[in-house]
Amino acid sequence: MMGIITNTKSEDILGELTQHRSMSAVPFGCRYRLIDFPLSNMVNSGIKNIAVVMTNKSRALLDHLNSGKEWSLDRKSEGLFLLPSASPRLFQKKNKFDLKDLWENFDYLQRARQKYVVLSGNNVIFNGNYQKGLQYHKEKGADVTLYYKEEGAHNLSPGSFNYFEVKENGRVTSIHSCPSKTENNQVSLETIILERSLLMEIVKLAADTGNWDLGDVLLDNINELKVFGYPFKGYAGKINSLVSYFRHSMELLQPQVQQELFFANGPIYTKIKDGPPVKYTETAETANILAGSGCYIEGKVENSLLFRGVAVGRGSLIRKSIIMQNSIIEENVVLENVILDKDVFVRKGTVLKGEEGKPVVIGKRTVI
């Protein structure tokens, strides 16, 4: 297999969190950026031709990935691409797969010797091994499989979804937008395996036709080709909105879903940084929080996320939150239901509340 990763939803839907990167530049989980999963589950797959999109936004993303070593892909032969977008403004609006970038980049489908290709979006994470993928799209004879989680109604976040109508032998009848209120639903988590020969079919005839949008053209040949789903059982998020990146953050903070996450198919590699190791002082109190090295805490820190190189100072109350990296938070602070962007830096004695389950966002270098 060979693994493209491309751009799947408007970039303006994190608000401040994209105001200065990508979507899959984002970071989440104390280390991480959102590229890191999709990429990390193909090298785990042992895919070693991996093309990632760009777009307009792309210098946090050019300096994350670099020579692609953390994820053993600096190598003379395959490795890490990185493909120019046709049109990088065009994700201001809410797409799915858009084929105008392989059109644009159609030279490197046609150079590649996989057969197959694994088609991910930036903005899903999930823990899982594309080789089972795959052998379930051997097994049905599919033409096309489609990754989905089964979700109920309760549990979906607000925002943009695609969902899929799933027969009991797997096959897909349906693409849609529209959720069932009261059954459960088959989520699309945007990864898609099919012969590299037939995504150069489908890249042609959008190209042909004009229409771009490979959801679309799926949908119009529904009947014409295998398309079939494949159920993930793990852990699954979709970070399409600033809601479900705060509840799929704070969730981390359960054991079983940093297992899940982090280690249920292989490890999540990212870009390595050295640095100490979290200092409390005789004043912190901290509990139920995830902290990257570097961070000083001499306040009191409950159930929030803390990036590298953070200061908490003291007297400060830090509840439900996610402070990035580098952030400073001088003496007797409070902030909850906060997230604050990289290089923050928050007076003494300011109190910044939000909404629960609704953040207050501050965005990159803001002073408050």
Given for the second form:
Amino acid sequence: MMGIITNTKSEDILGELTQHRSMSAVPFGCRYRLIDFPLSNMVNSGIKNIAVVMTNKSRALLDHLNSGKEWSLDRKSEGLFLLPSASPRLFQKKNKFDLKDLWENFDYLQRARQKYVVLSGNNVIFNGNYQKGLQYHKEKGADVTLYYKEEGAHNLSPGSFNYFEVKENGRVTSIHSCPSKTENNQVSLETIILERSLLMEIVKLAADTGNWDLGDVLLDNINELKVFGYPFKGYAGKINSLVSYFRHSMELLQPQVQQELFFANGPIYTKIKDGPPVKYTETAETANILAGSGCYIEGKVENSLLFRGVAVGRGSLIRKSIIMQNSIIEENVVLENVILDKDVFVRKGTVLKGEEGKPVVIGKRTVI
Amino acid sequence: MARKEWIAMLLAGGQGSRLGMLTRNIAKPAVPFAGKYRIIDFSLSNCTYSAIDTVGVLTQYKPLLLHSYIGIGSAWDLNLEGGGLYILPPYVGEKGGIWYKGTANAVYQNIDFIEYFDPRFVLIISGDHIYKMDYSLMLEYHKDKNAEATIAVIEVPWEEASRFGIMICGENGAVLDFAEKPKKPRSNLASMGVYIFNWDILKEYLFLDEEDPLSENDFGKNVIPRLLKDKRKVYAYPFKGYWKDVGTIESYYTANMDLLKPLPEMDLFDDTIKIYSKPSVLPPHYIGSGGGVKNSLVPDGCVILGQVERSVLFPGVYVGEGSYVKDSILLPNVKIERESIIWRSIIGENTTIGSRVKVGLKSDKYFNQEALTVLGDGIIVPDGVEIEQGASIKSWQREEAKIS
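Switch from the form predicted on its own to the form predicted together with the partner chain and give that structure.
Full complex below, order starting with the chain above.
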């Protein structure tokens, strides 16, 4: 099996967080970026040939992936491939899997020797082994297998080709853009398994017809193709809005979620920073927090996530917030329901509160 | 191949027997230190910072973990073409082979390795010390003085001088005399076990030393005194900064606790010389709703549901609900279940402590500041047990007395 990580089309859905970076490079879980999850899953599934499609804002992502050595993908043969995107994609925002990107890199598909391909979006977080999906794919005699999770309508939002109708035998009969049920909506996990030859056929077809949308192609041929849904049972999140980003981040404070996301099928690899262990001083107070390495904590932190290299000054209170890498918070600051992007500097005595569940986002390198 | 300016030989074969329980299964350089590092990280990171591209690591005592930890040196950016990191254990040739008899003999046995790179200078260091040092400044000093050998020295408190190898120097830095652990020290300049030699001189003296049947084949005890006796140009390079030989359990404990001071002498947060270590690939650490951490170091992969105060934790440590850890060092993957108390203890790697266990407490003298309690690696301590302060435990058997 080979793996390809594709782009999310409407990358600006995270606003400030995707202003300077692609969705793949959005920081998540105190030390990771979103792409670490599908990429580590691929590595942990024994996949040795992995391609990542670039976007027009690739600098952060390129810096993060580098040679791929943290994922053991700096190989002489195969390993990590970076595929240029077909277009800067300024206006098209609706397509899910952009077949145009794959057409642009058709040589790569042609040269690969693997029989099967797993395509993954870059905004889904779960810890799973794609070999299980492949086994299901083979057992069902499927042409295409789509990963999904079941979820009530409560937290769901519309999105193109986001929801499946799955019959009892696993056959996907329809794909929608809105959740249709109050319970057990089959939410797409943007993960697709199919044979490389079929993918190439679909890409060629797309080039001929000009329909670059894999979701469209599947929906149009839902009766001709054997499309099956693979129910992923573990914890899974899909980041498609700032609200869902915040919610899934906060869910990491549950030990059960940590277990399922960080350990279930193998470790999640990421770029190494070599920071020291976190230092909590005499004045530090902590409850329900997750923290990456290299933080220096002198204040009070509750129900929050601290990325690597964050400093929290004396007398400061951080609640229900996400503080990204190397942000510095001086003394006597109060932050609540706030997301600080990287390298933000918060001056003494600043008070900043967002709404419950709707955090205020402070952009990268801001001084407040 | 072009001649190299210098290479480093890192002595990492010592047992560190005075570290007792900590080096029962691993060599001293592989002992965990400061929350996420191992002792050898400091010397290797110094090499990286000093832009040395070839390091031979001489190993001998229980090398399995040390070898797997160092690998090909990629964690320290020492996986390089035309140089890099080499692990050099003792070997046999046509005429058999012997173990490394001493520090000088270890280098003597690897003369071929050094000749292969044909360096002008050889830096000799050990993997036993905690310090941040730019060796390239010492090399400049060595060249400026036109020295044949240069020894790094550090000022130690006079009352401790008799524990070290002491250098007596002239005003220009030339070493006049050397005394190993003198009863009445004439100087407080202690050798740090860091040497730079001109390779041709070192080679000559390694042969001389090897021919001497009375020699213990040790740099400090034999090679340096012989150089001084022969009036060779030996200089002392004064080093300013933190340097510690964590040779005993007590000094190991103190060196770790030193890092918790508000302004530690060696600041891990100062990136001037960054200390690299092999990454543990663990998630961020979690402190639960009922958990609290004060005045402590906590690395990745820890889960803290209880209270931790003035302690140094290592990756993968778990402290269960209601447990209380104070003034202690919990090495990698230590697990402490619920409602246990750990005080002034060092708990070895992969040791599991059950619920309602008390370690390091003296029921009548709760605040005894004296003895440390040490538990070895991979022990399983059952629920409800009490381990007295000062105990040193290497395994747990049901019938066994509380102190082994």
